[in-house]
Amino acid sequence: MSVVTGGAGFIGSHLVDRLLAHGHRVRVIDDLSNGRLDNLSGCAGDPRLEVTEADVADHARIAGVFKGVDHVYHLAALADIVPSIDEPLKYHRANVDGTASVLEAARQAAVARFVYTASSSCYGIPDEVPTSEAAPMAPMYPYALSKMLGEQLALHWCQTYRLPVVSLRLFNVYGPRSRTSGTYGAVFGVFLAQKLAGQPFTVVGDGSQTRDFTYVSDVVNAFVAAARSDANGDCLNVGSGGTYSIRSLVDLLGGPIDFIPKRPGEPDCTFANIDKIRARLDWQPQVSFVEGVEHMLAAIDHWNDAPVWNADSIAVATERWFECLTPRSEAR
């Protein structure tokens, strides 16, 4: 029996599909603030699936869901940089208080394995590329800080209460079912909505910046491998084995470009050193960047109802970003 918090979300729903396909019973906890029940439509009616609509920070509400559970996959979180800058307390409650609540429920239920979903954003602007797990944590905005604090909580429950924990630091995950609504966010969703609308791609800076785009099925493989392993107290990067420029993504998607100002606090390159996860979990990425983009284009209709961003609307949405993250010496 497994619990997947955030199981109606992007990555969580793919993980639920995989666990059910492997014959597991699954309990999903999701408050549906970001997730959608439609993401679980492929397994609707499966008697092995139970869904509880609840806020993971409400410990009294969720504790009973963990009874008799072996594995906990904690994916429930608020994502995106922009709203975290405006609402840091909301992000702290969801990503820090929520993680403490889930950890304590897992401890009380004596679960065999707890897999935490960490973020590569915790590295900030790394000095080392590819970036290893030994690189210092340097979160640049409240979302990254909240995910780092959640990881520290998970490792503390491991140390103090001997709860078996593995933390997976995910790099730039993309794939079908990624969120289509809400604030300005991940580049794939922004670009695919623009392509459907026949609008130019809003490329930040000159587009030479690179990202370690990691396909969702590879991430799910890492979660399953972590739960099956004897790793304990480990933090492991999950990346694609490469890093790819935004311009190369535009070339694969095909379309005109509208360049917008480079944003402060963003790295020029994200690139995971995945030597540790290869050694500890015998895990390897399987989906190439080109294959992944082809899968996204095949599923492009998913973004039919997504907001279409342009240079002006992005400038409004990211105004606070520039205000808060521009170094003081440059802001004068």
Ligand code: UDP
Second form
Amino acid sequence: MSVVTGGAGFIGSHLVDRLLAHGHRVRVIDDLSNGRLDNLSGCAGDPRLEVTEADVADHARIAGVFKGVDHVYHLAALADIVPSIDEPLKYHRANVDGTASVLEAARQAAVARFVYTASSSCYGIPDEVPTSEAAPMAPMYPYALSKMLGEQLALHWCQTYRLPVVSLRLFNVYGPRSRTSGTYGAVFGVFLAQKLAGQPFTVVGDGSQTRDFTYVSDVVNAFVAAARSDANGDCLNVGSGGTYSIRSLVDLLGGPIDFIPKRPGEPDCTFANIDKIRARLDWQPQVSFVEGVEHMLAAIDHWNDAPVWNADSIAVATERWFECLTPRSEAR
Ligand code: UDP
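Next block: the form predicted together with the ligand, after the form predicted alone:
Starting with the chain above, the whole complex follows.
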């Protein structure tokens, strides 16, 4: 039996589908602040699925859910840069206190393995590319900091209480069901909504920056392999094996461009060195960038109700970003 926190979210719901398909029983904990029950509609009514609507930081409320559980997949978290700058305490509670609360519940229930969802944003603007797990931690904004602190908690529970922990550092995950809420967020959702509305793609800078876009089914494979492995106290990058420019994404999606200003704190390249996860988990990415983008275009109707961002609305939404992340030496 598995617990998936954040199981009604983008990646969590794909993981739940996979675990059920493999015949496992699954308990989801999700406060539905970003997650949506709709994401689990494919398995609604499955007697092996139980959903508890709760905030993971509410330890008393969630502890009982872990009784008799083998694997804990901790994906519940708040994402995105801008709101984390505006509301750092909210992010600390969800991503740091929430992780401590889930770790304690997992420890009390003596689970066999705890898989933590870490973020490539912990590397900040890395000097080493492809970036290995040994690269220094350099979070540039509160979201990245909160995910890094959550990982440190998980490793500490491993060290102090012998809780078997694996931390997966995810690079730019994309796929169907990626969030489409009101918050300005990941590039795929922004671009697909713009394409549906017949609006230009808002390309940051000159679009030559590259991202290690990793397809969600490959990420789910990594979670399942991590839970089944004997890895213990390991941090493992999860990437696609490549890095792709925003211009190449626009070429695949097809449509006009509106260039918007480059912003501070963003790396020009994210690119995971995945040697360690290949060796430790015998895991390989399977879905190429071209195939992944094809899957996204096939599912584009999902973004019908998504907010359509443009240069002006993005300028307003990212005002605090520029204010807080511009290096002091460059700020006016
Ligand atoms: N990006 C863009 N236009 C947008 C939003 C994002 O060109 O409207 C670019 C952004 O500059 C970055 C890449 O897309 O280089 C990925 O951005 P996202 O926010 O998805 O991920 P992250 O920057 O956190 O890796």
